[in-house]
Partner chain sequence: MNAMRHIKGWLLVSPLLSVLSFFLLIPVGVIVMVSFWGSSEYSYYPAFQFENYQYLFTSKVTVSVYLKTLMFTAITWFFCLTIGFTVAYFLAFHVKSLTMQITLFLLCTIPFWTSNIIRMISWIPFLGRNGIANNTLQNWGWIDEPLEWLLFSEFAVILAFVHLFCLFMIVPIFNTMMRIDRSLVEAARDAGASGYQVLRHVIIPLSKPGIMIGSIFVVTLVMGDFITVRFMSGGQSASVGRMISNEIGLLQYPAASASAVVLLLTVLLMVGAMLRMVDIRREL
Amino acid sequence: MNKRGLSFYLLAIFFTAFVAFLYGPTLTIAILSFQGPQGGLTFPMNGTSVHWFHNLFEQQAVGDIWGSFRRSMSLGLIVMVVTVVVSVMGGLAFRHRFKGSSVVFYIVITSLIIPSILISLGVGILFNLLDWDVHWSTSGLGSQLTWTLPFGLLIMFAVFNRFDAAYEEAARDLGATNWQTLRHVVLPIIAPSLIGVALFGFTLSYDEFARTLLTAGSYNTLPLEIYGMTTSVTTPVLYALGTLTTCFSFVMIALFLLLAKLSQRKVSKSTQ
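For the sequence shown above, give one chain's structure in the form predicted in complex with its partner chain.
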């Protein structure tokens, strides 16, 4: 079994091809975003320059990119915090079966699998009927939560299913109250997973599109702004923007993963 057979190498080639398929297009536009000022949307490169990145920082060049970036950033952070808090509470609730818990569970699953356009349409009409204005921080926030909360909750289910209740019992035997047990035992142990939930909350919101389309109102989030640009902008400035925001996502992911790793180490040290 230790000897690697032919199947290993075939599968390894398949896997490599898959990774190339996954990342190839993104790398291509990263290269093309350095097109010269006269360059087009495809190869060949017409010189190299940072012209298109420079273009992004000129106010009049293309829509309100930086405004939409700020909005996406704030919305992402709000969604992240709400997702973590609500998912942890939900996860704690589901540790013990309560009357109606399976109904709540199926509502959560519905939220995950419902076609996004129904959320967009339904929230849009609801706000319209109530005579409320749709805004990214109200209807947009709520619509995004219907997408991030199920993910957060599913992660919490997985976490609590693997949680060793002996730690809690030990804390209680030592006289800790319920709150103290939660605060000083349960939360520190699940902290690394909470960073995972936060990562999902932030990135899924930052890139969310389908559920925010009709619910963001007149101030666009970044993905909506980019989508709007696809129909009007035909220069590599689109690639420059794409490359920049993808890099931003990568930095955030790296940050979250690093944090998770650090807190993991802390937990395993303190529980040994």
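Got the form predicted in complex with its partner chain; could you also share the form predicted alone?
Excluded here are partners and other molecules; the one chain stands alone.
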């Protein structure tokens, strides 16, 4: 049996510290959300209860929690669909080099480098100059797509770089049209990757703050609403909201991973 060296223990300590730093704040909020009815925002806890979770479903004196949640869900789903469709189209287009493809690629990637708040500011100013209404479903959608589309395109580039064109050639030899080849051969094979792109698109939109700050208009998304509540809510109901949204995020991730696993099994069976 090999004796573990000093490097192993140093890496173990570093990893433990990293996990504690990553999940410690979330765990702290989760614990404090179970404060008793007379509890405050800090330790020590004044009893334990689910009072503040019940309080979430009552009329709030400040904020529009469920309205902002519905807006974030709607915006996330729209961003997800657009990201998947455009990423697939872009990935297919870049399989064949076209004039100006390098310029288009770098323009797309540049939006990842520009600070998010500048994107939000620029989109907001543009809409004001054009005399368009700044709204989460228009300007907010546009600013978030500058964040999700580059990730989706990068994933699809990697997928199509590894894609075996022999499947398409076999389909065409059997008389399939280009559309039939795409629908019945290409899309089913890359379906697990499409689910990954969809997960990226939804989660990046759902918790995006900076790019939505100046483009949401009069109606907040959930991250903006939570930020606003931090300046006015002085009870653990804010922690209860954070705990529920965190659990919801984990549920969505688990759902997407399950769909990806089922899709991968289906592809494996069909290609055997």
